[in-house]
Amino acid sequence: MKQFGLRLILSVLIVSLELAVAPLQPREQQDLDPAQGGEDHVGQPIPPYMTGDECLFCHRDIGKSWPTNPHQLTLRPALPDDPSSTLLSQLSGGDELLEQADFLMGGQRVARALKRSAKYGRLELSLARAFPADASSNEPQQSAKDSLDPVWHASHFADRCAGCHCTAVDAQNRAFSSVGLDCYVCHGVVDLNHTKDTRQVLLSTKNQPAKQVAAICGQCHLRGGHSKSSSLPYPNTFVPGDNLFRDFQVDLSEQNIQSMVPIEWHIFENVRDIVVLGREQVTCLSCHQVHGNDVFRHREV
């Protein structure tokens, strides 16, 4: 009798455990097509949008912190006290390079310098790259390839980098409207009536459609993707609110994800869960706060 009672208790515990774990198991369903649904502005002119200067007239609390925000610093003035300036100055010809530089790009992993081009909305990129010193050396590293390349390259930034380091890039002529990331890049075309209803501003609340969040963040953070229409490594006229995946091609296969370093892997896996598997419970906004303490929740975990 005691053995029967013990077996019954064990059976109940096993069933309870199975029910508790069941939601965590992969569900069997047909994969979704990320390109289905939504709209896009592929190949169209950049729509008129409210600039950051206009936004900051009211959102002055954001203005206080934006100059030091990592998204703002993706492309920044070439100031002498910037760590990247210090790194570049130690390269062969580095001082001369910095005298001509107007902007810096990069941070802890690699530093690059840029200068204004004679062409409107263009920057020229120095192909000389400085890497932080490794454990066996106190000097910044410079690859042999970099030292053989021209000091300034007229089209490399426009062809490879502009889409994620500048605002409103025209894929036809590769020109952009402003250096760095403006409010439009994440919040899109904002209606003036948003003062009466802030929900009209994309990413203003956490109750945003998961696929929309994945598209807005993924336009830059899905590295390795490319535009089907322009072949550029950044989207062709993506306007926040569009379905990024109608034109931007990304390898979301398990094999590709598993080959990545963790900082890339968790981005691709989350986007794959949302746009392919339909798991919309977790988005970038679940952990990341662009205008807040970005790593707080990671530390809590």
Contents of the next structure:
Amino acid sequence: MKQFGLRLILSVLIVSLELAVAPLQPREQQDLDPAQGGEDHVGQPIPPYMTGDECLFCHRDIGKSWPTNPHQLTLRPALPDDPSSTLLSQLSGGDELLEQADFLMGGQRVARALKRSAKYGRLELSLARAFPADASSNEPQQSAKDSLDPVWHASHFADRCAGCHCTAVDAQNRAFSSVGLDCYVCHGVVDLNHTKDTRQVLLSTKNQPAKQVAAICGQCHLRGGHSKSSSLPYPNTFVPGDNLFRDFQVDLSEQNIQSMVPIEWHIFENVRDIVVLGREQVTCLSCHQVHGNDVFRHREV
Amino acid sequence: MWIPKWQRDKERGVDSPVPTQAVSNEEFIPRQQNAKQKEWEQLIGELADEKSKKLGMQRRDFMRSSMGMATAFLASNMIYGPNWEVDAAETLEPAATEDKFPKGEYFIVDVQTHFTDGVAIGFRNATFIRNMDFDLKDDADAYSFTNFVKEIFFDSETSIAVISGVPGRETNKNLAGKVLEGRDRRGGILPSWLMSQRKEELNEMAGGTRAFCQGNCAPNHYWNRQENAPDFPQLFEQMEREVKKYGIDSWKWYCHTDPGRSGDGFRMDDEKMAYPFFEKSKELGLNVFSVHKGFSAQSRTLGHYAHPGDIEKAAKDHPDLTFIVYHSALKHGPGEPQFRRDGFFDPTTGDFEWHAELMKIKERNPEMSNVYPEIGSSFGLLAIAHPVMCQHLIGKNVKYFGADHVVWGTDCLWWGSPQWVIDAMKRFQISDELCEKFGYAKLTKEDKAKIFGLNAAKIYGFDVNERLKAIPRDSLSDLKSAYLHRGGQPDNAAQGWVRGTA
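Since we've got the form predicted on its own here, give me the form predicted in complex with the partner chain too.
Let us now look at the entire complex, which starts with that chain.
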């Protein structure tokens, strides 16, 4: 964590240096209203989209690293050699829990187990949590007694988690379209013609507009927000390319940002810079490479 | 005669007719060339230099001749041991090869061939392809139907091709409920409607059967979300369309994919999902099920559905259906990093992960005769990466399932013309040592003939003798002769005279 702080400060420094040598931008006089402009899909059905199986059929290079990508692994089959299995098996009743579990989450700071539901697009979440020994101090808000309760909860996941840990949730019935995160959550609806002109696919090298990047990554990484229309803690039918902030309310005030831990803080600040202050030079993608093996993009300075 | 596009980087002087490094098919990831493969490649170069000089030939022309191919296999024997049938004489004398392996000796049916719907898919430009010094054209044309005809039928000895499906499903109706037709049905890079259209075009052009096609429809493609179960009315409507309207000859299933957003893959022995499909298919008169098994590393969440374990019950419960197990259910291809890790294969037993379980299924059920291992990509890649494990693969397939149950496929044209895989099979043999130790049998010419085409002919139900007579005289053969006559060479042939694509 110490190292994280240092790297973060360094990278912020580097970026600000870059900005300093860049031609001076006129300072925005007035804060922008993030909810202005753009489109949304609130209340609409999930649009048809190409699934990852099809993308990966062609994109072998992505396929190589995808199985170990943290986004792909956020929900994964419950296998015995998973770090979350190890953690959960230490709880009393843990083995029984794992026997019933179909999926696992976490493992770094907290481990969770889920099982399939009879209903379409639903998972049942176990309220049991297991913390790694050295990380529990980072999660002071969670009490140890949670970890002794192996009950499967039918709607908890749909009501509180699905939108950020599964793909294309229909806000009406809170059912997701596929377990875990598929390419759609970031690249959206992709037309096959993008093979001829890569500008047709979001997040291609030629198509990374700052506002849309902030919205795409922000749909999940701006934690603590909620949808105005559905009141859920995740966006209502967000389709990459949309303006997230028309419906998703999140506190981007300086005061709120100041109160956060560095990880949350740098995300909120970056989004605030883009959508409120209109500074579009730096996005998540200036520093993060989603498909790289390394989270952090080593910048050439 | 070779894979024209597989021209090696001239500066490095590598122009082996056989790829000296595992080529990945669509389902797995290639590895870096290993030390032995490098050695092999270098040796091919040295031998080719020496021999072409002796003959006073351009090295390039030498490599394109049968002598070049023989040299590649000879070099492989020198590096890996005597795995391939090849005489030194063949490297200096084309007639020696013609004598031993006359062209047209086998009737070849390739059950795993693909092209795309007018899109480039980047395979021929992938890093690993470039690493191998291949200089393949990578535009939409390279993956087109036109190039398919050229590389499969003209640049190789293949007589009949089965156009094989890929993951994807058609959209039946638009939002207003109107039934869509043709291109409006979309369906991804190789939809059922397109496979069917091209099959008809080919057969019409040839004036006889040269192509079969598969249909992509599978039990989880149309989903009733209320009931969280297959939407059988929609599913059956699509099945009827694919059988009756498209005239498909087999289904192609990918149990580990979910294009219909059902939320899951499916098992072939699932009585609620797969069995109604089987029954409907029987009713429609279609009894052939081609199933992708193995090669599933990319799909972490659903990859376990590519395990062959579900075939046992499905096949036993449906003795009237035929199941072709693609890739012989090898869990990992030689191109994947796992290939040499995780005990994926065991040289002391010759077992591969997942494949061994397919073998056990047959061992447990000796009376089961409706399951056929297919060797697309598995055979060709092992031939390059690990000739001994390649002998185990074929040795076991034949030992357990019988030479009359192993089916030929190549996965081309993703990687160029299939001719080098064909040549490898012609020269393939299992060593005395392995036969003795593992109870494998030597592969006879009769066995090879079955594997190359006679088995597929039985499955797809056509008369080989009729085809053997008719094919040399059909219009596709005429075109091929004209092509060869005009000096048609894999890398520089004009393609304009093949019927244009829509």
